[in-house]
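Only one chain is included here, represented as structure tokens and corresponding to the form predicted alone.
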Amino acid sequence: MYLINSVQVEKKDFIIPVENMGVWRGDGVFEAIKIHDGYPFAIDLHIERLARSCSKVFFENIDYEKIKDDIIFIANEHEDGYVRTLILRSEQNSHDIFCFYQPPISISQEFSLQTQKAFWQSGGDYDLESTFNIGTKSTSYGMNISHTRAAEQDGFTDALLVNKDEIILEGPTFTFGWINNNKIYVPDLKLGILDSITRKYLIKFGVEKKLTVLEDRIKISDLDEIDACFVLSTAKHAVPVFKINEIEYSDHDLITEIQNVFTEQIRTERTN
């Protein structure tokens, strides 16, 4: 199923000019949602950060109501899957909204990581409050994918982004989480990574204390000192990392148990 500007079209019609800037230049902001049983998990949070992100990139004059029409409309006809929504800039001061159905996409069980320095990230160099467009889910993801390239030709699943004083930041499509002493950790938002939606949701949980969740930092030199690993996302609803470069890591129960907090807020929002 494919939208452009709320028109349902033909998958042969859903086409984007190379002259739009989005293609061009990477100048515009997207969202994906995952579907359950025709239900957009956390719609009006990433409704939220759509918005968020569109003012840090000057997008102006957007109906975010139709935009969440449209992606309750897509998620209706299907069972699974993720909502993509993309809003690029067409000409200087217009915009087009591209909203479809992706079906699913399958996990490695064997989740592998390995490090490698994001120079273009602010990486807590730069004050949040003072610099606009840090934490914009923005389309140009051009670095965080050569990275994960990178990665796959070593034989790693993925990569795990650090600054320049090796402090772990995110992964090129994830958030990054860690246990030890059954306590769950995640990198503060400071260090300029993305406000991701499952870590928002993780801290939640943290907050009504179905888990105890913490905010911290964590240099490479530490990752053998650490219990276990995971990685979140809106494909990934905690996903155990068995190995970063030559460190291995065992399974964890309170991955686990993530996974099933996270199946019953789920569960609980459907409902209501």
Ligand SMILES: Cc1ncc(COP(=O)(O)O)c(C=O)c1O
Contents of the next structure:
Amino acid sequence: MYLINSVQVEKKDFIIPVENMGVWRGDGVFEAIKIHDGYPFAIDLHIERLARSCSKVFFENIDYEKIKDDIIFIANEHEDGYVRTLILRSEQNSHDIFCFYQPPISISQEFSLQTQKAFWQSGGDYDLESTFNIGTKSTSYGMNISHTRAAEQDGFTDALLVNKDEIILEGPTFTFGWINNNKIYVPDLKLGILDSITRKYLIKFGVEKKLTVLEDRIKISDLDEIDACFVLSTAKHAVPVFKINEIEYSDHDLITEIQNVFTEQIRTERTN
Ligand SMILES: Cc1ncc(COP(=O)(O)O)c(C=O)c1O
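The form predicted in complex with the named molecule is what I want next, because the block you gave corresponds to the form predicted alone; please supply it.
Everything in the complex follows now, all chains and molecules, and the chain you saw is the first one.
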């Protein structure tokens, strides 16, 4: 199912000119929403982040209610998979909104990660209020994907991005979390990482579901001290990492617990 500016089109017409700024400058923003039996999980948080991203990159006059309706419309037609929404700057300095269904993708159930310095990643102590475009979910993903490819070439599932001081940031398309002494940790947002929806949920679970979830920082040199670690995203509700570089990890009950809490959360939200 394909929509351009809320109008349904055939796949053959779901196209944009190369001159579109989204194509040659990555001048756009996007969201990916997971469908669970026709239900678009966390849609309001995704719409909120989309609106934040739009305002950070100066897209104006966007009808978010309409986008939400489009996402629900597509999601309702499918059991599983994703709805993707992209807003791209057109040649005339206006924008177009693309919304489409993406079938389920196969995701490794065990991750091996290779740490890689992401020179272009902020990774500093940024003030979230005054650094205007920090955390934008922009379509400029070329650098992220190059890290994934480099890690794959070395036989790893994906990359784990670190800053110049070797502090762990995030994956090219996921949040990283680690477990130590039965506490769950995620990196803090001042590092410039994406304000991930599933990370937000995990922190909320820390408040509501008796998990201990803390924000902290960890360096490559500390990775052999932790008990377990996992990747987290809209597509991956906590997948265990069994290896980072040469360090091996086992699965952990708390990772299963996080998965269960997500499943329960989705069930509760669907029935409300
Ligand atoms: C760079 C990056 N970090 C984290 C995430 C996880 O974000 P979310 O939980 O909103 O899917 C993503 C998801 O695409 C991402 O691209």
